[in-house]
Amino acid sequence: MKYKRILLKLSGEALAGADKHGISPDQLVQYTQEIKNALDQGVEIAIVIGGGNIFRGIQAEKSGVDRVQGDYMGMLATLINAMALQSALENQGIQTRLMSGLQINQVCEPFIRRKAVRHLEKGRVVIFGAGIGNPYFTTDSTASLRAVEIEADVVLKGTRVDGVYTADPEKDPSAEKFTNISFGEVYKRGLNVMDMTAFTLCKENNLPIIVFDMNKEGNLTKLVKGEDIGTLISE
């Protein structure tokens, strides 16, 4: 395997499938199978999943909810998704651990770096929920921070788009896809890959990012084997 330990970042919106809200059973099954196939290759897998299919903290202010309160609500939404993914994985016989940035001892462990690494070494899938436990930080930032902490080889950002383009391919049919691009070029072009905090953290720690289409069957396994899928962002 090209990558021994990965941090897989999934979006909550993608988990909603065609319904665009809530959790799609079909999408959950597909993600579970993709993760299982990669795990069977001997890869150590940690996962961060967003909560946008349930609640987005950054949109809370439009409803009159305080931003900090909204962010905590968003963290709880990520835990709902994480619990659903955990159950789906365990139904396939996969050992998992759910670790949270918030103290909710009835359903998950608190995040402790050494314990997370030990779980990975034992072949368990580790899911990080509730962000980093603080407002004003996105799940992209959580993915970057946790990846650095557990010494992951790469951050795999699974989206519904098959890479990074010169423009939004869903709006601009003339947009061109990058196969490889440097961190500096992403800055220069102002491309929207991750929020700036998350992106800078990866850059400063020389942690490569691959943006790829998670919804295409087999893509995750191909990536960990070293095939050129999506867009690689590195130094």
Contents of the next structure:
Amino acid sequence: MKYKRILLKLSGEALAGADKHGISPDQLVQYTQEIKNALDQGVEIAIVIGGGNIFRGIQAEKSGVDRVQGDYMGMLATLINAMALQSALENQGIQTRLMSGLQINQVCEPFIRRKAVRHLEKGRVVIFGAGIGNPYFTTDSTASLRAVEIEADVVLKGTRVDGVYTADPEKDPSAEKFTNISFGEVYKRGLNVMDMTAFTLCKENNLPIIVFDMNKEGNLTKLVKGEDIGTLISE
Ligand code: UDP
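Alongside the form predicted alone that was just displayed, please also present the structure of the form predicted in complex with ligand UDP.
After this comes the whole thing, all chains and molecules, with the earlier chain placed first.
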């Protein structure tokens, strides 16, 4: 096993599947299966899931909701996704804990670093919901921060694209994929891996990021075993 402890970042949008909104049951089952297979290899798994399929803070201003209020709505959206994922994992017999950046005690535990680490050591999948609990941040930043806090070996950013390209491969057919790239090079080329806050946190703490296609069956397990999938961003 290449990694002992991973932080998996999934976007909310990906959870919507073909519908582009809400939660797709098929997508949920597929993610759950991938996570279960990786867990069976003996790796410790923490997960941050976004909320873009339900609500984004940025959207709010258009509808007359102020930015901060919108961000809190976005955080609650991530919690809805996290609850769905938790149930789906539990249906597969996986032990889980949901820890929240906002205090919602009837539904989940508050985030306490030492507790999170303990859960992971016991083989539970820990899902971090409600972001870091502060507006003006994203779930990518949550992923970086929590990964650093729990001393994860790597942030695995599961997307619909199979890595980092010289340009957006969905728009530019001549775009080429990187297998490895340094933090500095990503910055210099202005490549869009994560937002700058999230990216800088990984860079400053020398925490590698792997961008990979989460929709391709078996990719997550291959990654934890150390196969070269997607793009590795490191120092
Ligand atoms: N958000 C926030 N603070 C956080 C995490 C999330 O304010 O620590 C809000 C923000 O408005 C964001 C929304 O929650 O737009 C949903 O998260 P994100 O857009 O990162 O989800 P994704 O794009 O991964 O689906």
